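Have a look below at one chain only, the form predicted alone, in structure tokens format.
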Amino acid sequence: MRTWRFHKAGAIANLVMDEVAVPRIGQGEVLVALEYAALNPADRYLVQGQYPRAGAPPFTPGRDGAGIIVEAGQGSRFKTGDKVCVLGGGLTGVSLPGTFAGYCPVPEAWLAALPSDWTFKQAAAGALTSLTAWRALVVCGNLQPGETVLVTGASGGVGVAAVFLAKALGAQVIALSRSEEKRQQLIALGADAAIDSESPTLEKEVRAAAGDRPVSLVVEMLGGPYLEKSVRMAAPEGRIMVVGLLADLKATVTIGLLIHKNIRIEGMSVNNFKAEEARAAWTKIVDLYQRNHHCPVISEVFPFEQVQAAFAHLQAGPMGKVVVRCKR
């Protein structure tokens, strides 16, 4: 089978396409013939050697995927021919072989049935991002209907999912993006306001958009200098869920503001889900998508041979997810 692997950690160019034997499943695993896989910034960090607990080279990354089960062990809750998606919060693509391949052995605890009205590419694009957003909003953020949510870096995969889910859960949503075109798209997706993240009057504009419902929850995708801005824009008793670091790895925060406003800053990762928690959350997420007649947003689909081009597109900051077609 074809698979994208890196033989040495480093630049994304180290990811090369190899021909290897179809893997065999282990205890508690099923073998999935992948139709589509989706890219995440974490995949790049893993290739670069910046991700904890990464598998030893040569290693196949890829945490998102959807396909058809071609082999299941005795007693499995799945059978050959079942259409499934990888929930992305386990070890697949981290320390176990990932989805940038024709076939992937996946722990069945981290699989879910393909949603009835979704395509394979939609399922590949939607699981990890939506679960990450759900954890930030609901599990860690304790979002309540009627609160105001600020999503920074809102045009990426997790940001778009957070905008949709927060709105579907009854929040007022303010989205930040540098691009005027993307801001218009975010409004169309349900954001109540979309503001230029590089505006010199950003804090003032966010407060004006929030009106009489100050920002109580921030989904912080950018990090770097935006963390301090998020602290300033959050209301007293506000919560800031730090999900990404697209702007910078390090940040400086005024401690006095944290104390005075009693702000809670929490780093969070989809990896902190237990498998049964992820499956329960996924059921609720899919229900929200279906009741609102919405599906995950896909920026572009690339052929399997063009994974390098797909990563370049991801690096450029597209609207929504970048997907590759795995099937020949």
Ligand SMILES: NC(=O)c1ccc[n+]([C@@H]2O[C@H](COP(=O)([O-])OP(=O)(O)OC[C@H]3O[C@@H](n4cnc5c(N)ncnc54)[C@H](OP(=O)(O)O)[C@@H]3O)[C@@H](O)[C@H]2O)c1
Contents of the next structure:
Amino acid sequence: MRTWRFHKAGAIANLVMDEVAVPRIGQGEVLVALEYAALNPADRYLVQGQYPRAGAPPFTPGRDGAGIIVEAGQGSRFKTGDKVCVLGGGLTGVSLPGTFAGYCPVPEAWLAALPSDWTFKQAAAGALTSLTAWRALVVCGNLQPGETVLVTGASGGVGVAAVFLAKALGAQVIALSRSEEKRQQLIALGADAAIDSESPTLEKEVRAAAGDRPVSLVVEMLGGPYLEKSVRMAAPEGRIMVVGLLADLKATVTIGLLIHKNIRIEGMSVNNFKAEEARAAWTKIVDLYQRNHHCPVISEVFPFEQVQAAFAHLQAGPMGKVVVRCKR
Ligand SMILES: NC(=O)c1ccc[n+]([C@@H]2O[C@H](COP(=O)([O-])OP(=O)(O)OC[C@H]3O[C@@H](n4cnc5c(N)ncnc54)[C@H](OP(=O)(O)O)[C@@H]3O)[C@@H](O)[C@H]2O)c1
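Mind pulling up the form predicted together with this ligand next to the form predicted alone we just looked at?
To see the whole picture, the full complex is given below, headed by that same chain.
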């Protein structure tokens, strides 16, 4: 089968397409013939050698995927022919072989049935991002209906999932994006307001959009200078869930503000789900998508041969998820 691997940590250009034997499954695993895989910034960090507990090269990245089971061990809850998607949070594409491949051996604890009425590419696009957004909003953020949620980096994979889920859970949602076109798309997706993250009057605009319900929960995708801005925009007692670091790995925050406003800043990771928690959350997430007649948003689909171009599109700032059509 064909697979994208890096033999040495470094730039995305280090990913090369290799021809390898179809992997064998281990205890508790099933073999999935992948239809689609999806990209995450974490895959880039992993190839660059900056992701904790990553597999040793030569290594196939890819945390998201959906496909058909072609081999299941004895006693498995799955059978050959079942359509499945890989849930975010497991070790697939971290220390176990990932989904940028024709076939992937996946621990079955981290698999779910393909949601009815979803395509493979929607399922590949939706799992890790939606579970991340759910953890930020519900598990760690304790979102209550009627609250105002600010989503920074809202046009990305996690961002659009957070906008949809926060809205579906009854929040007022303010989305940030640098692109006018994507701000319009975020409004069409359900955001109550979409504001330019680079606006010099950002804080004033967010306060005006929030109205009499100030921002009480922030889903912070950017880090760097945005963290201090989030602290300023959050209401007293506000919670800031730090999900990502796209603007910078480091941030400076005015501690006086944290103390004075009693702000909680919390780092969170989808990797902290236990498998059974992730499956339970996924059931609720899919139910919300289906009840609202909504599906995960796809920015663009690339052929398997063009994984490098797919990463370039991701880095340029997508609108939703970047997906690759797998080949064997
Ligand atoms: N903690 C976890 O468990 C977890 C799980 C998944 C992802 N993450 C992290 O969360 C972050 C978001 O992931 P994602 O998949 O949503 O990313 P993404 O798809 O790449 O999208 C992020 C969005 O952020 C904006 N952006 C990117 N760089 C920016 C910059 N320098 N300044 C301002 N805006 C910028 C872009 O929007 P505009 O161009 O529209 O402004 C982009 O569309 C990443 O850091 C990722 O590693 C963490």
